[in-house]
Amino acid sequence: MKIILSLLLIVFSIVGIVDSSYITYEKFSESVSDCGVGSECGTVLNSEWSNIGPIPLSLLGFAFYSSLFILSILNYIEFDLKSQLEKVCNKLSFKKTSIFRQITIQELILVATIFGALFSGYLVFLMVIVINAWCKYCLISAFTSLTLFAISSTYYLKYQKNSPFLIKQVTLSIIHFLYVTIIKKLFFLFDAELIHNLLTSTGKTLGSNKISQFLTTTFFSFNHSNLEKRIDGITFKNPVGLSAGFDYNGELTGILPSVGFGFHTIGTVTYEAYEGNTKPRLGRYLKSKSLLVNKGFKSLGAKVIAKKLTGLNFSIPTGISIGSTNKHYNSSEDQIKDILKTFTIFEKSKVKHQYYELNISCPNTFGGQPFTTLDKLKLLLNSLEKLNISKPIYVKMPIDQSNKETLLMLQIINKYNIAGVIFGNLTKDKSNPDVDPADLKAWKLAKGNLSGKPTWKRSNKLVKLTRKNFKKRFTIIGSGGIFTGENAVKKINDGADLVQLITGMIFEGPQVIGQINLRLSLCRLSTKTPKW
């Protein structure tokens, strides 16, 4: 098996060399033309995307495949790179801890093929979305790159220790680099809501196909048995979830498990359909690492969403976030009745969701946050209690209230059959020191409130406050400002049982979920008594 895999690396490297050589020849001879029925090689290879500066991508491809060919030959003859580099290091008096002494041929091949597969995927994306034309030679190269990645990862998994962790670390790091340096810059040139809708439709398509689900899992997801948690009768494969506010209408149930999420909240869902507040509803504040959000419970309505979700088998715990329809109410009782209607619809439905979120803290709806006042909160929870809801309920809390106000709210929630709390929602505090002055100036002229890093510190303090005062009474879900694995570790160690994010994924890339889970898994492996 080892010899076969080694030979396959050599063979497909040669395929790549031949393919890239031919394209390079065509480029330099200026004889590129369309290459058969259904292909438009000339359009692709003469486009502005076919070069990096003066250098054709095909020439870089030739260098890539040639390098892989040399490495594959060295791997086949079992050339001991580590031993040879050790001798060089000793001659040059390098320290024994030099990174060069850790390198093997297999690791170099793995890193190269991961990069090649990801870059080929990016080029295919350009052909489909930007250039809108196909080149069969480019597709041959993409297939060759993916095949080389599959062979090298199979080889490494079979013959190297701790390979799953290293493969994922390298893969996710490369995706992160490509996202931050190329893809995010491209996305951020366009309207935020336009890109959100594009990503939602793309995710829906990817989630409807087993092959695309498998490929997404291969490149983005990380799972380990030590991440699994059972909370409130629900088994979470990992503690990282997608917050409500991204998948308004349940379009992404098929793809989110493949991206690596351990749970997923749909909504916020309202009884009546609502198109959303007046545009613009989304904006980006790069310096503050924040999103300006003013969607105002954009929803297709409870009946439509329940019908859409009926019959679906969710592979990760999926919850329904519920709030009141964004409109004027004559009284608090009428607003509560609206909320209860949505709960009733989902309770009577055959949707296989496993929990509810009660969203009382959105600052972008008509009338603000009425149920954060104590008397109205009591009235809502009294009415909700009478429904005898069959699944755990988590209350999504505001974060701008004082510690005293928060504790008073928690004392009321404590009296009811509420499983947990989520800290928290958007910040509307324009004195927040974590908002960059330039962003603050723009924010004061815009409608909406902020997610991301401006919510980080306050969210953590409220998680700590709740854990300290209520011990294990509440399941605590930490949401706000999570961009890295270290951020997730911090929030969990402050007292959160689970964590959620949206903004971190938008700024850092969809691979960040896998990076967070990898960090949490390694953290658990490295300590005998982790705090989560």
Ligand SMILES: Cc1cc2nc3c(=O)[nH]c(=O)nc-3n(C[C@H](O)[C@H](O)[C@H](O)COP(=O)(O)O)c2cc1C
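For clarity, every value in this text was computed on a predicted model and none was experimentally measured. Numbering follows the first chain given and starts at 1. By rigid core we mean the largest C-alpha set that fits within 1.5 Å across both forms. What changes on going to the form predicted together with this ligand:
- I476 is not among the residues whose C-alpha shifts by 2 Å or more between the two forms once the rigid core is aligned; its shift stays under 2 Å.
- A displacement of less than 2 angstroms separates the C-alpha positions of G495 between the two forms, with the rigid core held in common.
- S145 is among the residues whose C-alpha shifts by 2 Å or more between the two forms once the rigid core is aligned.
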Second form
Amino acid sequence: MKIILSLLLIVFSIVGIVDSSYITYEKFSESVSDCGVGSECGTVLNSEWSNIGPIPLSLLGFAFYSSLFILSILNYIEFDLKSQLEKVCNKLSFKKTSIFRQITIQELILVATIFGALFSGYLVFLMVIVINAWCKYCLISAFTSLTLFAISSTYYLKYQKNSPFLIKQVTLSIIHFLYVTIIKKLFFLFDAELIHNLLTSTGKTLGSNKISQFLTTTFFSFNHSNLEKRIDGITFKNPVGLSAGFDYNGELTGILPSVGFGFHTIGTVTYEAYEGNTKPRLGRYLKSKSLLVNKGFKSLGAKVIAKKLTGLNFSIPTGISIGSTNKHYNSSEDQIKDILKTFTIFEKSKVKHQYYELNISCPNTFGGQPFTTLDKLKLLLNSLEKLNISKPIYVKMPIDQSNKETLLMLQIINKYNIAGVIFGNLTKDKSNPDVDPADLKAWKLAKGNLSGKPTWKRSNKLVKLTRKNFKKRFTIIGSGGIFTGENAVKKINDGADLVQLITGMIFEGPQVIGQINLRLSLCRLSTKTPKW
Ligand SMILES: Cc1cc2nc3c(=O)[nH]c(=O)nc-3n(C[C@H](O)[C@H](O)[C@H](O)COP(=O)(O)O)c2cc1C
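We have the form predicted on its own; now please give the form predicted together with this ligand.
What follows is the whole complex; the chain from before opens it.
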């Protein structure tokens, strides 16, 4: 099939060359023929639209098909354009991450044929609507370029495993521009929770059929084999995940892989259903690039969520974040029992999740963060150990503890069968210098805790601290303030194996996942860092 498609590209390029040569010949010669003055074809070829400046369009067509012919031959002989470009880039000392060196022949052919098909469409429009005459040779050319586009896109979709760097970068930049200049401004006019609910129901619809999944993948996700990593027995397609708190009832499993996420956490799920804290539960601090969160574990409850997820096949690793039901407990033992009941439900269920997050750090639930004190943490982990959980558990850590307090917690966690830690959750620190003074004033009057940029520096420091002190003992997931590819590179270079985000996606748009992965992939190709 591959050979047939490669040969078809060559054959149709030749058809294009022959056809455009003939039209050019007709254009320049005085001979009376099919395309002579007075014929339909002549009307088109002698019209004011048939030249760009002094150059006849047919001559440009000839150049186009000839270039395509050369590219198709190079594609057929599997010419390695990337290594040739690499050499040229090195000679010209282009930046190490230069995107140009990643271009493949197939990508060039695809770009050329997209352009050819669009331009042919424009010419047919001129012929039919503006000039009102039919030139059969021009129609042959239009048919040829359309066929070339069909062949090259089929070839591309079938045989190019990695996303096209150049096309993806341009597409993602356009979507980013549209998002920040129009869509975000519109969204931010309305209540944050209302928009979140709207996005969840849209995502659910888009994830429920193959066509919208395919289109979302085409426009948003960036895939490359160099992004894949196997950690704790789980294969992550890429290291960028959705943090707990966005898809708290597990409704977006169909669409998140298409958006480009490499993994996805559902929850935080609690044993009992909970309506959420009183409204407003979600706010935006634009200057601080942060969200004010006061959800308090809004959840349909573990049994309902487990039932909803049973039978679903997740195409990326999916985890369940578990926390205690948001209510008053008479004792820590009671609160632990509540957490264990949720673990038991998922352990006994047929849900195909691959990991758990143990959320001990939500700052906006009743009673605060009891399991961040050492004796209660021990009590919780002792009880959890007895359940013999079958999947890796990552502990979602607080970020407002001091380094000393964090290290003490990690020393305890180290003694249990815990695969990794996530740094970290929301900040409740009102002395945080990264909160804008105007936002701080509003925050002091509001209920809730902050995500986004105010969590960035502290989360990085804790990732670094853990990696330094515990080497490879823990899988480290970096979460907090990732808005760009550069941010993800920094977290990974600080020691994170994987990263997660929510707020960056709200402020920069859903294409940011693809942009981050593209950046990480380029880094891997050029400098071999970040290391994972
Ligand atoms: C709206 C919202 C809800 C959240 N809910 C949870 C949650 O239920 N469980 C949890 O572990 N973290 C929750 N978080 C914290 C995030 O998972 C993440 O750790 C934090 O927002 C920092 O990442 P970010 O800056 O990329 O948003 C929530 C965050 C946001 C913005």
